[in-house]
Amino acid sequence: MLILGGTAEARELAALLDADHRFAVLSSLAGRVANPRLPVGETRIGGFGGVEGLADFLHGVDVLVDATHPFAATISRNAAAAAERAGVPLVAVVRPGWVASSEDSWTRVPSVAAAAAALAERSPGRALLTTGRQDVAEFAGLDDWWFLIRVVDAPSGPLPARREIVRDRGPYTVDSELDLMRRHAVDVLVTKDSGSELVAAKLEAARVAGVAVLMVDRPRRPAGVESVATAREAYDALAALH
């Protein structure tokens, strides 16, 4: 088994599949976060050179498990296209998109350029910036913005003018979230719609104190590809596989 991960599901699909004597594992992580949370088994960090370098790395792999990020759109496409090239059963973890509540003040666009397009929009005030380090970017020229950019590792590129980077990982409690936007008086939240239980203490958070959220959508994923939602649903399909 190939998993393509680098999320708690891909992690814990490894741990289940790492127990069962019926399956050799190997974790592949494209190398993005200077120090990742590791899978137990087998694994690799690093890219497979496209569509080509992947359908041959799939010689000797009897299944590949796509586990990576919702928002991991360039690596879905080319499991998709290497499995099929390969002749490979393809299994898909994606976890449920958030879902907003009649309490919940949320604006869905389609991607972080058109986030940053919203907010160029609105009157200027403080943003909580979490939609990873490269695509910070996206809001260098929004000077009369003030950004809260939260982030695992630095980001790269132009930085907007007026900011403050905080470096740290999830998972977060709504308590710890509140007093962040409550100490920054964020007026918006910028968030990708992960659907990540380990961050979503953030959504709460907006909701209860009156922040306004632009939510970014997911990509569109290959079709045609078996897809499950948990990494439990995911080991159970490929026990039926076996």
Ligand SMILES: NC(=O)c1ccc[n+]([C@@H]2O[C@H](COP(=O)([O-])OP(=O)(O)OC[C@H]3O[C@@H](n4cnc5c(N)ncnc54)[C@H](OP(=O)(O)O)[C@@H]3O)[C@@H](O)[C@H]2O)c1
Contents of the next structure:
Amino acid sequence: MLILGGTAEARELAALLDADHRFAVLSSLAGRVANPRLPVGETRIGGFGGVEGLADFLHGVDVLVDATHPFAATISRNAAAAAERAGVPLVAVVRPGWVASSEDSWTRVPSVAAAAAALAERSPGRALLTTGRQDVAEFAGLDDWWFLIRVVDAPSGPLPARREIVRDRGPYTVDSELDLMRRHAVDVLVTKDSGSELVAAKLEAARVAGVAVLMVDRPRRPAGVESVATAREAYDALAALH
Ligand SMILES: NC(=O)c1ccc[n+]([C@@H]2O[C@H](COP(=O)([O-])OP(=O)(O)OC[C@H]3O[C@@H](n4cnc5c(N)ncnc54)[C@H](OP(=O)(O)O)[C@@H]3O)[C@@H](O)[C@H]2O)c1
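What I would like now is the form predicted together with the ligand, since the data block earlier showed the form predicted alone; can you produce it?
Starting with the chain above, the whole complex follows.
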């Protein structure tokens, strides 16, 4: 089994498969994070070199599992194309997105760039940015806004002029998120719809604190790929294929 990882679900699945002697599992990480959380079992780090490189790598692989982050659109597209080219079955682990309750005040936007455009249209304020270091540059031109930028590793590209960077990877509690939002007088939370339980506390904190949420919608997934919602469901699907 080759698991394309970088998520909690990928680590959970690697642990389930590693404990089952019917499977030999290799996890793959992109190498974006300097000090990644590693799965149990064998791990490789780094890109494959596009669809062709991944298709070549699939020689000797029985099943490919795409357990990457819902916003990692390129690798998911490549996985679908490479699996088809190599004739290897593909299972995707796609956790459900977050759903707003009637007390939430979310505005859905189609991309991080659209979130930056939506901020530019509001009267200036203070935003908590949790969209990840690769997307911070989208907000670089918003000189009227102040940003609290929460990232795992420091961003390297252009940054907004008025900002503070907090390096953290969670998980978080509602109390710690409320404290953070109140201490920095945050008006707007900008987040991707990752759907992860590990970072969902910010949404409840935003509701309690009356902080508006700009929720970036997920990119489209490749069509025709069998998908399951959890690591456990993926494990069951793989056991059935075996
Ligand atoms: N995007 C996010 O918000 C986010 C958040 C948390 C974790 N992650 C994790 O971080 C990784 C990179 O995310 P991204 O948004 O930069 O991906 P991406 O834009 O979809 O992928 C860009 C390139 O990175 C390489 N790559 C991505 N995931 C890989 C993996 N698991 N193993 C080997 N190579 C991989 C591939 O390079 P080649 O073309 O050379 O094969 C891919 O073409 C993913 O594994 C994802 O699960 C992403």
